[in-house]
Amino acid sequence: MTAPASSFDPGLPDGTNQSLDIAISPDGTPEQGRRYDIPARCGMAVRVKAGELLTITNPVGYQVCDFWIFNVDDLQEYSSMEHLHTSILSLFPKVGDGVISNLRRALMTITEDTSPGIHDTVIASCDHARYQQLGVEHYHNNCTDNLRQALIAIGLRAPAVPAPFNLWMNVPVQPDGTLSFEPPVSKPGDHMRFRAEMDVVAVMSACPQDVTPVNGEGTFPAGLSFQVDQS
């Protein structure tokens, strides 16, 4: 007996918000050294070559970012967070190490940061079903949804919706496993900067999370900014 085919389709937002008006280009090339602003709650997409420096910079200090890479000439090729665990040992990434994709292949790598290092590879993005789950019954801008707009904004789409690197978020891991949401530790004008080992597309977004910590305790959802430029 054949099984039902699935209507899920990853590259289809649940909502849409401003990150389907915003792209930098209309295929996502950057103009070299120009600082881009990513909105609050929203996402961008950038192509970045071989050989060139993304910077991602918070402005405010306590903005999560939801990090996404793909290699632009065969998009069922991203950044895979269990496949970085293998590769680094570690649940922390830091400077020097490449953020490794599902073929096992450094995408990016870290080369510099400026704020304490504590950063996420456990946590899945937020989505509709993630805010359902949080009591909020109407549609909440979320980071997979941001994800999959940024690239359609440039003409591409989402192959799958992979576990991001989330920027600056805490969420420490205890001797017996369990978890936390806490406030990030970065401090405003934090940055992180990341080589190119390939042509790739990169996509950001300004996490909307605003029912849990993870954007600061008494804040709100803020903007970030990122450029490109020669290395």
Contents of the next structure:
There are 2 protein chains.
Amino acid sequence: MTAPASSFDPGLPDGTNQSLDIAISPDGTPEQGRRYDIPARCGMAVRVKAGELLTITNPVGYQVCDFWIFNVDDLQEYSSMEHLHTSILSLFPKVGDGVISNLRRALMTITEDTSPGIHDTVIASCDHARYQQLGVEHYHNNCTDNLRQALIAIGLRAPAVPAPFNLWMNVPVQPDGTLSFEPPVSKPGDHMRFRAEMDVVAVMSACPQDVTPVNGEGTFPAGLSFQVDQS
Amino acid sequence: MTAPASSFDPGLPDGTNQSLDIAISPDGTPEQGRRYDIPARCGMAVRVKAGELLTITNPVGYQVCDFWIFNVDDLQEYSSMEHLHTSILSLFPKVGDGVISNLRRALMTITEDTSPGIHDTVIASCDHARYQQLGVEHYHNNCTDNLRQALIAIGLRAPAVPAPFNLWMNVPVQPDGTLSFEPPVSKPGDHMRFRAEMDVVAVMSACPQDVTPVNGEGTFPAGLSFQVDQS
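We have the form predicted alone; now please give the form predicted together with a further copy of the same chain.
What follows is the whole complex; the chain from before opens it.
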């Protein structure tokens, strides 16, 4: 009834960067109203209590944020894009929509979105294997390892790598289902705000993708910022 | 670094049906060339060795099959629709496409599809919570529990509930990302064939959805069949 001993650990990074060392506090608890900066190519985790608001800001506009939410009392409950699709009957979540878990509960609700609302919910977070397939020979920072490291940095461990909610990522869907990677249409300073519907850990990765134009054309992966406020 | 003690077990069913008792063999190894019938509303698992062919048949045409593939040597590697989307740059896999894992490897390749190729890769498998939300008060058979039970029936356990590859499920995507549940367009006797690219366990659930028209309009959930052959 158990997995083989060779089972790979989904919470263990393939490589590391400074995400391991930049936790906002030992357990991810934020100072209310303080702005935290996520360095380019890095990931950070923050605890958000039920009713609190998390604001994620895109200073440069073209920077994608891979975003995950976990129930802090049971990390096996996490944001699930396939359950979200069923809930909202759309690939594009908008203000008022709950970000749904694999147990079909709203972890957070989108309360504000200053961008045109173009976000991705169908593409996996970049990972070591992805960059190898794109021809990168050395270790490349990636959102999957940023998720893993951001949780380890606050004393937790990802029990799985859920499909990400890719804020500001522009992946148009043609009527025949064809997808393409396009530069974001968001503008400098755009932000999204989420109200926690239960106590959660939110993880944000400033996507380090620099091989495809996911983070803009002719631009470099940039940082993001976030803060938590009482509602 | 560990999950809380209250952590729910993704491999444990919320309820049971005969899927627990209808394994094709104690460890899921099939007899080559033998047709196995999946009863309506049930799930079954089968081991398919690298190079072997798995054929899944839809006798009534309107029956959806929720489908998952696991690497038999490490169940933590499994079919991932978000990685599949990245690989094929489409929401609709077709003949020649590999069904990609969360480690970005092809677990199986689609070698034949007699249907018009309308399958779903964005909707979660139905589960206990889904039927509760649809107003069903008692326990309702569901694909998620069928997956869990089909693996338990051959001595394994799902380490997670991956997003399913929903064969013949018709969920059109509008240009604005809007989704809808429509009756399948497949016809009686349609089949799909998959070549295993490594030793895998494939799990199929004859979707018991009878509240939405996923399995046809005015029809009842029906059975499916499958067989494994040498290539």
